[in-house]
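Okay, so here's just one chain, in structure tokens, the form predicted on its own.
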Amino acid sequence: MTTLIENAHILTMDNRREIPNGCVLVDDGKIAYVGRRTELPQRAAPDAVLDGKGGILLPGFVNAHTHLAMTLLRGYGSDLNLQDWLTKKIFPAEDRLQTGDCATAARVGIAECLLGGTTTFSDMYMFMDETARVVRESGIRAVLCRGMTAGDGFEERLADATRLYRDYHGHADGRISVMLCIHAEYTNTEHTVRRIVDEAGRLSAGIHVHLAETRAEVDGCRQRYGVTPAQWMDNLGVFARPVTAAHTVWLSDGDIQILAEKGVHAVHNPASNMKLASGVAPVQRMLDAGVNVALGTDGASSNNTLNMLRETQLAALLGKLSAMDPTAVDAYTALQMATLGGARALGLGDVCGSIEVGKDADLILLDTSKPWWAPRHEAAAQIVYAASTEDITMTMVRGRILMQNRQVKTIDVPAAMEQMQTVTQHLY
């Protein structure tokens, strides 16, 4: 099937290129042409034509770190520090999860993603086969990993992670990828980390990890091993694999250099880090060192949304404030972190994240007819500093429209929300 999206202002997000009054031709889920309508090569009429109505077309957002099923815990355990939040609220509630709960949560979470323009999310949680099935049904793209911690049942969890990779990696027309997970330094041991790294090497899989989220995490690691969490993981060979490292708040200059040299991708989670008072990641310093930085929402219990548009705004504003420099983390950089930066962090840089010929058509369209869009100046700045998720009128993954005119096409949202309310009754 071919679809022509025309009459749109296009931000390709690959090299600061903008195409006023441009168009994109989608053929069998791939981008076949991007440019001005007048230069579109002659070919058979498309099967469908979508009028952009002068709005902005850009790649879909990539949520590079979340815990999707934590939509079940949205609003639960607010206003606590990370350790109290985890040990007194979250872990006990998660112990009460039952089969089917995460599928319910995934439907609500994916609906929220699609309404917010997210076309890809990277998930670290439990019951991942349930999430994988909902991903397959809904049409979204996802990178999944089963959370891994030390302790009783570790080998069973590792076997479960391996099975997840075998059963789902590359499935759903390539929309599902699987990584292995090291939850964090403080929830693992040298033995479990080495086991995970060895298994990742055997599978040729990447690794997703929480890294240096809090000062307490770094101080504890120094007391246990005499090094920072980044140094500890580097010493254990973790960074010999492709690694997506979430949070990266409390990094030394030496840590940043390690990430840059080893090609580790950092994922900034500004809303979650602010809510838990974990700190502000040194984003501009990482960028200056050559580290690829992506954006993520973290879970909906520590955020409390999956709103990637808000993350771009917070990333830009916090980046300036922490650096005390209004030129730091400019709007385009923040927007690229939310798109191409995220795709690269998940090993999908050649697949999505920018509007380029040959890539999958993971696209979103923004309506710019509201008062906060007038007058139109710099498109990236207006998206980051003024736009609302309500402006997002279309979300497309691999050429398939999954949300249009604020209606999700592949999920019965009211039914999913009603079921969610029932599920939460046995969690807390």
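Coords for the form predicted in complex with a further copy of the same chain, given the form predicted on its own:
Shown below: the chain alone.
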């Protein structure tokens, strides 16, 4: 199966390369050609042709940190302080989760991802078999990890995480990969962290963590151990593994140095950090130090969307404001964080995140007919500062079109939404 996407302005995102009136040839799910239409090598006619209509072709967004099934708790308890929100709303509802609930949540969440141009998400939650099933069915790409905290049943949870790795890593044509998880410093002990790091080493797995999300987390860690969460994890050998570290808000200069030296990937979650008033991650300082920075929405419970375009806009705007410098976190940089930066953070830098020959065809097409596209200027700036989700007219993963003309092709959205409304009745 070959598909030719033509008549599009292409941002490859592997460097600042742009191809006006370019085309991409997809062959068996992979990118076989990217360049000008006139230079496309002679070959058999493609099986399908997709007209970009003068729009923009981008690699799909990579949502590098979310809790997908928390779409069930979207908007449940907005405008509360963190402690009230967690203890009075989120935790009691999560205690009532039943089999099947997370599959329902995954259907709604993945539909939202596809409508928003997200082709890969990295998930940390429970009931991962249900999520894996919906990933398989829907055609999206995902990195799954089972949340890991200390306490009763830790060894069972770790065994379950190991089983998940063996059951799913590399499955669904390679669309699913699995990482281990250290939920956070404050929910683990030195013992559990060492156990997880050992297990990750045996499996050659990466580790997904929450790191320095709130000031209280850092203060608590200093009281408990006399070091920052980044130092604590580093001392326990966590950063010898490939690590995706979400939030990274309250980092010292020394912490940033550790992340840079150990190649830890940071995931910036601006909407959630703003909404919960957690603070602002030092994005420009991390970039200057050479840290790879990705973007994520966090769960829909604290966002309240899985909208990566909004996250990218926020990353650029907040990056400038927090640095008090309008040249900080420019549009291209923000867009690269949302695409290639995310792929690299998830160990998928050779698989997706940019439009390069040999990579999987994870692509999105933006229509530019709405008024906010006039006049036309630098594509990256226009996407980051002006584009709207409705401009995304096509989402493709591994060469398969999963969303077209704002319709999700692989999920029955009205049924999933109705099912979700039913589920919430036993949750809260």
